[in-house]
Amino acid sequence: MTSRSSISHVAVLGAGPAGLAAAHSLTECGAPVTTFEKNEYVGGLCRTMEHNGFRFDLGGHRWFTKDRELHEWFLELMDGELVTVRRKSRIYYAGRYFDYPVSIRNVLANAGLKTSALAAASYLAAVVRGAFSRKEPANLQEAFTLQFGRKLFEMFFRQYSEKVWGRPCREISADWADQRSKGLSVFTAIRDAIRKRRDVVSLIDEFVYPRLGYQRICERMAEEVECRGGQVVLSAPIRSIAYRGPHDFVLEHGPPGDSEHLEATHVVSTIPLSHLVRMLEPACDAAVRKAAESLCFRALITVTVMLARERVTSDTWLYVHDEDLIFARIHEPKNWSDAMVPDSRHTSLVCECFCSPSDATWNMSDEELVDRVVTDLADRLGFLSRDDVIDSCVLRTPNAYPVYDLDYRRKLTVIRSHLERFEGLFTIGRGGLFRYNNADHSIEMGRRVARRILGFEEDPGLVNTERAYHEEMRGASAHAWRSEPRDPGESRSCDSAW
């Protein structure tokens, strides 16, 4: 078990949800922590932008978790700042709207008899093939087809997935489907529609949300970290990390010619693995560098249009599958919180355009992007009139989504084998583990790595690896979620770590 004297300082790289959760838990137990953030704000991808009285997230983020203790921690952290949002998510496909997650009853009602019959037949064919084959799906196309059948895959998964990832589904690892929809299929949807199970709690129908935007979660953690004596240093990119031996690091940070150094016994990194590998000294060999540099991240451009009208949709999210439309997902912040708009007479639409830094979309000017988005909203979808648009804002985010290509597991094995040599270094979060985490997963990882540093037996790498559908709880955990919360004064056992 780690002793208090052996933790002279913990350096956290990145002030997103994972990094700040680690710093929050460590400072709660009195450990000295400095968190470095290259941006001038905390939150990372959980950023809330304010523009001329409008507030909006980089894509809509909601809070949900299966971990009851984590949920109670979150409610305590955000006490007085939360609103409850009734979720309504839909898919726009071929000029029609379908419920998301996919509802069998809704598909049968909207798709028509012929399409429904084809969907049912293709699903049954997939079931039969699966019954006589033990072969694991080799890619995303095979995985979704096995779960839903070829017709529903084409309707609800192929186009959207390929817009998001920028490559055919057969070039994306089946791990994506395994992580995001394992246990969900046409069969389970029909079963649960016919017979509502009492031991199932859905995390889909409603969620809690910070009234002033999702970034408030990270802001609140940063506030408490600093109140406890920890430091959160903004506009402070890390230039290098020298490893002198077990639990002996020297970090260089700051602008060239005016850099500073910090000694640390532990380093918690949430930055992309490809960046981390290049920072570490001694340098890695060519094979590790090649593996790190070949990890792919998808970029995101968020185009927000502000409108002089009360509301456009009733959706929290709208998934847009049409390949000719530049955006893949839309959300209307006003449907999440009234505080996201200046007054009741206005609303906004946040349109997410997935791209890569080398492609045509990324290289469009802000003016071109806004014009294209407004054209699609007004002329293609009929959601608004051009006269409704009173303002706009474009934000570009590189390294937003880790791409699970067919070789990513091998690359990660090479990188992790190298990083294991640096005793006292931990990687967590979406970028640090190259894993598509939700914010609750990243926060749970941060809290677990803090306990690991404090001497408890914890493995932050096990977060977000379960094989159950991630938006449902079944059995005993469902009943526990319904029970009364624990006493807020209950001990968190910091002292036992020392």
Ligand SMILES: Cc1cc2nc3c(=O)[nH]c(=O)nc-3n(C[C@H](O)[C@H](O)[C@H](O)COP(=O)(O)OP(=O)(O)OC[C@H]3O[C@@H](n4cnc5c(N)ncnc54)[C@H](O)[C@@H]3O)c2cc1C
Second form
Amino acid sequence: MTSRSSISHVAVLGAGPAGLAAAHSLTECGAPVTTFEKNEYVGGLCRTMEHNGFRFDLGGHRWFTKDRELHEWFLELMDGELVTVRRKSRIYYAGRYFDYPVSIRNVLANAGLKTSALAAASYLAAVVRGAFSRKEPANLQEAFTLQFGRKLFEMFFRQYSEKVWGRPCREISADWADQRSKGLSVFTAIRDAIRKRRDVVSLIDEFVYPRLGYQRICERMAEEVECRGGQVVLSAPIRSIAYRGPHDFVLEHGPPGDSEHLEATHVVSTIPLSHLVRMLEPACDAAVRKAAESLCFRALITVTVMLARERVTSDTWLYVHDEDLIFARIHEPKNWSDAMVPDSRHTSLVCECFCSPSDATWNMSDEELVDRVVTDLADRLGFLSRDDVIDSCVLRTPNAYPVYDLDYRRKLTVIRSHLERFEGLFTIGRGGLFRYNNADHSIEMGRRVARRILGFEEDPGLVNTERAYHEEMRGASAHAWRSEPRDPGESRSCDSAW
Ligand SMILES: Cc1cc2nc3c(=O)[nH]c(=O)nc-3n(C[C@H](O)[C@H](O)[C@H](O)COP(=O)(O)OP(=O)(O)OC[C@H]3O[C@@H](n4cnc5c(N)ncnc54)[C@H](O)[C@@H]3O)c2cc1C
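With the form predicted on its own in hand, show me what the form predicted in complex with the named molecule looks like.
Below: every chain and molecule of the assembly, starting with the one above.
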């Protein structure tokens, strides 16, 4: 244990997975905690919307962690609420459907011998180049090309990445590829496709999902926090954070004109880093403010259409690469849980459209968005006819994806070294650390920051920094999970969340 200053009150900013996990762990040990959330609901990006009997996540969320202890904690928290989902994903590319993860037979059948041969040749060229060069990739395009070769980059990475990030792969940091695909060489993918390895927990498995939607994870944490005497205050945006000295903060929260103040010894912030910098008093230096303002987040518009159809697809996710289709990913919530639809005669499709605040897509009206989505679903994918559509819902989410531009590391260093001066302030989470977290990473950060505040030697900043491929477990850990199954539906695999 390290020494700790006494905790008279912890203020947690944001009731998403990171903030609630911090509050959950702190209240478990009896610490006084108030969580402030600007929305009228908990969950943050893990929101599940309910609309006229239909339920859907902002984009289908699945639970995955390589950390056995965290998984055990999750199963206990969600006891009795989980269903098992069989995973089947596809990629729509150049008008054809490819299995995901990619299988060789399927690529050959879809792309043809000539394209497949070109892909193999460019991959081999990349391997040879890699053998003679130790050059670090300067951007995402170089990172993918070095790993997969030019042709596979063009086929399976470029369009989708550019749709998600809204800029050429040359303008995105190679770190993103590191976090998402390190270790997934074509060689590994091919070898695993040909020879099913027993020590790899497969990508194509099953996963568990909260029957009523992913937001239940946060709702369950909030319920337990409140049971233990912690407070979760909704519709309470934090407006300013005054630092009067070490472990001495005053927070202003609530609606303009009717705000209140709270004193705290510790502040755990999960709100976007750029917003936090603006709220701090004394005001941050101009250089810090400039760095914070230039951190960019990608926004998401979720367009959901409700259908008088029993089912449209059997996919868990469908990745849509073609640039002229407005959405980049689709999921059908009914394929995740029957409880996501009002009855068996209906289904829905959730279409994720990536954009930036103030761009043309963001500025389309809800009617225009629904019309465009239905046109693409009907005329391009042949998934439905217009008469099937009985209802729709459009949700806009700013700050959904931290954009790793080529300069983001420097900006983060400037901001973080300034924030170190605020003794008792901790930043964690996807927006809070400006790190491409999944929900399990944010929860783990929350749990670790709580331990740190309680005086243990912990560094929440180390979560989600490993450079191993994210979606599979090999060797000993895979065996360990297999040999002691908790229940037949226990999940260990993951799609990338992008
Ligand atoms: C489309 C999509 C699909 C995803 N799929 C998956 C998946 O399959 N699996 C997975 O594990 N993860 C997935 N993720 C990632 C997951 O949603 C995030 O990692 C997780 O929600 C991050 O939690 P957080 O608590 O760090 O941040 P957030 O969820 O962003 O929570 C931050 C909270 O702070 C609140 N806040 C902001 N400003 C203020 C303020 N001034 N005052 C008070 N409160 C404030 C926000 O309202 C929010 O509730 C996906 C994300 C998206 C967008």
